[in-house]
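Encoded as structure tokens, the following chain is the form predicted on its own, with no partner shown.
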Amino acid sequence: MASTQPSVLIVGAGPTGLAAALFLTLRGVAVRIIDQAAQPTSHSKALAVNGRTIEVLRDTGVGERILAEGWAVQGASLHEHDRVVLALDLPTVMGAQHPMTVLPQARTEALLAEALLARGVTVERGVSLKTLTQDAARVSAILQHPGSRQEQVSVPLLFGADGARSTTREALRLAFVGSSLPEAWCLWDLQMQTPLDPLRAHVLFEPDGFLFALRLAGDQWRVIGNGAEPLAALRRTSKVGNVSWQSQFHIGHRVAAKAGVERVALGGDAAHIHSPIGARGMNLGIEDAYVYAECAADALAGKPERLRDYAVLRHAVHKDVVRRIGLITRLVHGRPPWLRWVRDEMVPVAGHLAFAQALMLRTVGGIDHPLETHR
């Protein structure tokens, strides 16, 4: 914890919370960051860092480290019946200064934490938010430490980056509006010998759903699927080896009713969740952190209206991005059968059209909306 009295309490030390702490520290704002987990996660939900994220991290030094450690995705390929029916190249996506870079989320978090530590800020682990209240001048919170010890704190601002089951959001009594897909999606990190191009992301349309495959490093791949036997599609052409991690998750597309209430703001999964299609979750959260840091620093310097700027600007972005990713997900999802027919017949055709390619590339690149910090 920083030695000076914190001006911002950050709840949650995932990529959004870590990035917010780092951006605020660079602006001279004293922060305190807590996380209920005793240790950082060793598994990575997010894999790709888009060009906008690398750009906003440029002044922290983390952006260059991501580029140095990761590898640049050269393109995306759509497969039907074991053949490529659509291929999109992904250089530096239109207007982005850096390529989409593959680096597991756990490593991105480690780089952010190292940059924070170099500036004298450490994550307080095993500490969670229990309750909060606020008035015109301060936010009061009760923190739960390991064991039974509780701590009462008072800070000017609080930023909730505590995930989809956010205690911060619940304390604000904000609805998490949206819907969920009924079936579980499966995820594997596995070894694979495959003819799939290792420098590209791959989407395979299957009769009962879809499959996504992206190389992590070497012969290790991330595979996500929603069919009855997702790996069977890969085994037609590839040799699947050791599985190092396997998980199931459910897909929801939800946005908090507000991105902030007075002196408390939300970012990352606490404010928005959607499917991994488009690789936007972690990237959108880091973008939240960037905008919040500027608005919060201004508010602490005597411009309280800037907190309202954050809430209004980011809520609009959250709704727009989640709506777009939700539409794409439902199309790729391939259920019910009539929608699968539309997907199989129309997507390969539409994907060759310039405007459709531009939309897909801008979505993946994170530049489908302007990065605004002022209303």
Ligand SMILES: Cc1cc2nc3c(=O)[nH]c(=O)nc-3n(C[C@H](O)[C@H](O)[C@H](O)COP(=O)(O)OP(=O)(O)OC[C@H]3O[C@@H](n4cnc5c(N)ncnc54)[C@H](O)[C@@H]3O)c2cc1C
Contents of the next structure:
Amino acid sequence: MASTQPSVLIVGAGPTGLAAALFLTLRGVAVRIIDQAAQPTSHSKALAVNGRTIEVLRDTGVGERILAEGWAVQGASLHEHDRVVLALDLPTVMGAQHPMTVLPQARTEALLAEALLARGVTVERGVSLKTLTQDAARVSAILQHPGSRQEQVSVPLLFGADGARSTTREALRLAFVGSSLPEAWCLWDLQMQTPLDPLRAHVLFEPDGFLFALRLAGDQWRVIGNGAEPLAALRRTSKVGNVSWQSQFHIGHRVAAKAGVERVALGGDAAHIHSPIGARGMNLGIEDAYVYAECAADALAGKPERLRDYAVLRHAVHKDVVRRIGLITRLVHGRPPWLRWVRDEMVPVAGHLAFAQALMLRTVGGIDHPLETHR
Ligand SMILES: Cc1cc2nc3c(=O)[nH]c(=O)nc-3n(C[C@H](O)[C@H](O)[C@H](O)COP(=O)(O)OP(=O)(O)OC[C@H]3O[C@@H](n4cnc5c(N)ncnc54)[C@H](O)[C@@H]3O)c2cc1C
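Okay, that one was the form predicted on its own. Can I see the form predicted together with the ligand too?
Zooming out: every chain and molecule, the one shown earlier first.
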């Protein structure tokens, strides 16, 4: 059900768009949320919900539900030559109650959509943004409905949460600045009988790359690797069974040239992409949604300068986080050989230093920057 006169049109009903719709609705702002996909995603995708996300979702009731359905990661173990060379304990080092909870993205999205529905907002599916223009007072958008029907809408504000290939970003003619790694990374959700501790995340440094393993639930694990035969490393110690999802993806580290232009803002993958190392993508998008809701509600209440706050504050966060994840990714992914040597020799040593542990764990917990909503 679309609100009759929405103040904000949200494009995209991934975690960022759903969270924005929920945060805005809780602030009494009428929203309309559309998604070009006929159905929500069924893929697990982002598995880790960090402490910052739980914090911003606290008042929605969704944070509690994520904690109830998911399981709390107790730490991360680094393996070389099938031996643990470094073990970090999440709760002790971070002092946070819920540094990282594992729940497949499809469930996180379902919980956000349910909370939204309970407040009378339904995602309009099969509806896509084709193009937009704006003037000092309104945003005009052309929407494509199933079949050949097009609709022209006029709204005070538009939030583009339409993912890495964002139509909103293109319509604003904003560059997506950054670079991509040459090789594809492989991903599996699979069944595994393994001696790996099921309550921890695992990173295996291998001669031709790295491998990441995190349990989804029961004996189902998420494995990501960039070597020639990533599963071979696991098979040395574990029995690999049925694969329920397999995918390949290319890693880019990119930030939109701006996070907003006048009455149109970008959030989530539309504004920033980076490797899954650090588990930040979905979490950063939900944080964007939180900050946007406060700024947009203020703007609609007569403080238009708050839209600029969003664009400036979030662009700085996006650049900072993507740079940090890019550096960690280049180190972990183990190429070229001199960097692999640094990785294999230095990381296990440096990882025992308190400041390095704090930095790493603040990064995965999503608390490596303050949650600022005002400049
Ligand atoms: C394998 C994998 C593992 C990952 N692991 C993690 C992790 O552990 N932790 C983490 O935080 N992140 C992780 N991520 C990243 C995370 O999945 C993304 O960052 C997250 O989905 C971004 O959410 P979003 O809502 O911004 O964009 P998306 O989820 O891409 O949603 C965008 C939505 O917009 C819709 N859309 C697109 N164009 C239009 C249009 N023109 N009109 C209308 N609708 C449109 C799409 O249909 C889509 O539903 C992972 C990603 C992958 C692929």
